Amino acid sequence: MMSVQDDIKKSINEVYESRTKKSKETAAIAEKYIPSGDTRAFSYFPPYPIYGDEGEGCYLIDNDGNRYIDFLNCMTAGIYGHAHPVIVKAQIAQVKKGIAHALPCDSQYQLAKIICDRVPSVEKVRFTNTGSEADLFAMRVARAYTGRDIILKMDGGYHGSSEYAQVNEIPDIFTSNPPQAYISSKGVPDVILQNMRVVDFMDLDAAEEVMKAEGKKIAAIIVEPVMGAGCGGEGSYEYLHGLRDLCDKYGALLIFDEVISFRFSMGGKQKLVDVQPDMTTFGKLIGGGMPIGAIGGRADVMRLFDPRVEGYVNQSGTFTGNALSMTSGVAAMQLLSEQELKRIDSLAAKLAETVNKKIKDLGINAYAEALGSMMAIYGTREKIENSRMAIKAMVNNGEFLRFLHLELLNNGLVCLSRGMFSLSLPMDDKIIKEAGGIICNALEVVASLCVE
């Protein structure tokens, strides 16, 4: 006999599978030649993903013409929303004249300048093809500018997928702290551990410890100020700014993963705590919604990317600065400002208000918290710090937050399948009280899913 909850899910899944048809079809199609069915590991949920290749402003389009207000965001990196016209003139201008040349192209240093004059740490820009790509190179000149080699990263921390990245990219769940440093994919060699070193996010202690034990060795603390994978908390002023002291102490770096805080404020997190790291990467909006991502820092550091200096860091790839991704990102950065940032802030406040109301009446074990422009909901009451509390929250609430994801999408609402919401410009109140009420109605569905 099934239970209440069984009958829940199978209603979720029935309705779900009616709707998404097409998708359904073009997975299978799709896993004969892709694993997964997709490229990206972030995107598989069961029982299959929507597919789709149609947006506008704020909505997705899939392939059974369902639409949805879209919370996924492309990751965050839709924050200008799909084809907005400013940004799809300049890249329809630039598709004429050619995509990539491999030559250096005005719109190179015009988008390197606007990074420049935003962030005051940032006194030179070097591009890359994606965030992880210029984490990889950050972690890289880094070692090179010190004649270290040990990198200290937090547990959890994500920042891309080159070996040094994969040191706990998923966070140590199984140890309550310090957490083990271990490595989180298959197929990178144990000897990549003896160069890296772990802690806690926001564990300004563990950070201070490692440092005193071996800070004459270690090249680089690389953090990201808000943490991404998990949506595992903000980091502190106090937290920050005690890392830049850590730094400076020791004579080591400090890289600041902007990839997904840079929408924080028009200069990042750190321009909102005031802390100037050594070296920031970047990604995600910068392009406008094109491939891109890029290293920025102190001139005598990016000094080292010079070919004609001797002994330099070698940094390239065929589509790095392609005329289109910087032609996108120089029109893109130019749509932003102060005021609209802080407005789609106050949205995501507001969203976050409403959620957590609809939680407190439903009396289950969640909550809702806004971080800058984006959203999530844990599957937990228990504050959440760090990306080991957000993952644990996750894996003992996941059926909780898995059928909430299939209900809301089964309402016209897309977001990350963790539960991370993340919002764009094209928003405004009527849309986020619209999404407020699927996501309070879709609660109302699960909540006796949700476990203490």
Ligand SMILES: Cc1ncc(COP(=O)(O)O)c(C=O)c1O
Second form
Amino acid sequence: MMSVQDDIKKSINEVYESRTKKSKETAAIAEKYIPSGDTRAFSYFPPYPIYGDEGEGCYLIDNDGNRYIDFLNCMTAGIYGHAHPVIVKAQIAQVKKGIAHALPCDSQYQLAKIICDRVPSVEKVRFTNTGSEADLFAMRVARAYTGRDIILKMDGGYHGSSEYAQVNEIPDIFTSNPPQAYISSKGVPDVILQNMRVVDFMDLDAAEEVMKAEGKKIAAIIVEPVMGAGCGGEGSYEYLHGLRDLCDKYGALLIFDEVISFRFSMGGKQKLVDVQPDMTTFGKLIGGGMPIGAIGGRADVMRLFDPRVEGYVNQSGTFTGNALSMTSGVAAMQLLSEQELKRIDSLAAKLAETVNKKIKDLGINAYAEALGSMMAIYGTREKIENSRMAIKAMVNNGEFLRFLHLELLNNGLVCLSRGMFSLSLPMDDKIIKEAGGIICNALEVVASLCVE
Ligand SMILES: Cc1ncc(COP(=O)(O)O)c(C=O)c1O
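Since we've got the form predicted on its own here, give me the form predicted in complex with this ligand too.
Now the complete complex, all chains and molecules, led by this one.
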């Protein structure tokens, strides 16, 4: 006999499949040519993801013509909304002149200048095609600068897809507490572990212990000041200053990965907490929707990227600094202002308040938290401080989050399947009110799937 919970899941699945027939067909074809029918691990979800290539402001439209309020937001890169006219105009003008020429171009230094002007710790910038590459090169230059090999990272800290970044990319939730360094992805050799150390995010004592034991061998501490990709946890003022002090004491570099948290203020999260890292990595929003990454930092460290310097650090790439990404970034970055960022932060806070009120009424084991202009719904009441806690809650309450996500899709709202919502500039009070209503209704539908 089917339980009430089975009925709910069945009915959500049926509605999903009936609304997304074309996506289902595309998924079947795509799977013949692409493993999982989709080209990245994070965007797949069962039974199949929605397919589409159309967006308009803060809406996404799928192949079946369904329109969604877009909180997926191209994994936070889409802060400007889709097809912003100012960005589109700049992109078209550049496309007409060619996209990538393998020449340095004016828009490279223009975008670099915008970043330097906004982020006090950044004196020089180098571009990459992705945030992953930016993190890879930041770690490489830190090693070159210090002449040391070991990098200390946080359990569950996400720094893209390079070999080093695969160390505890998924937190070590099942094996040990405190976390041990391990490799999250198959195919990465164990030898990588020799040069990586891992501690919990927000555990300054653990970081200090590692530094006491091996500080003279540590090239850098790399940390997301807000564990956006790692599913939550905002670095406190004391913690981030504590990491700065540890790096100063032991002669290591501090790298802030602000690939997501650059949306927290015009100068990133570092400006809000008044910490000056030695290096910062950027990505996502700095390209105005085009693929991009950047490494910024102290001039004396960045100097090592200069090919005129003996023993320079090799950093290159066919599409690196291509004119289209650069032009698009320059146009897009002018659209940001402190006021606009604060406005969408406050929309995220309002949304979380609405959702929390509903969760309280339903009495379920969950809560919502606004993180700048993002919001997460966790399948726990426990305050999430690090990635390990977030993933544990996600595993424990997997069915609840999975069907909440599908139910939201069924009602015209798309977010990241793990319950992460990212806001964009075209959103306003009206849209947030509508979204709040959709989320509250969906919570009511899936409440009985939420476990303690
Ligand atoms: C904090 C953080 N660092 C690095 C990256 C990697 O950036 P990309 O996906 O552009 O390689 C991401 C991507 O989600 C990220 O969130």
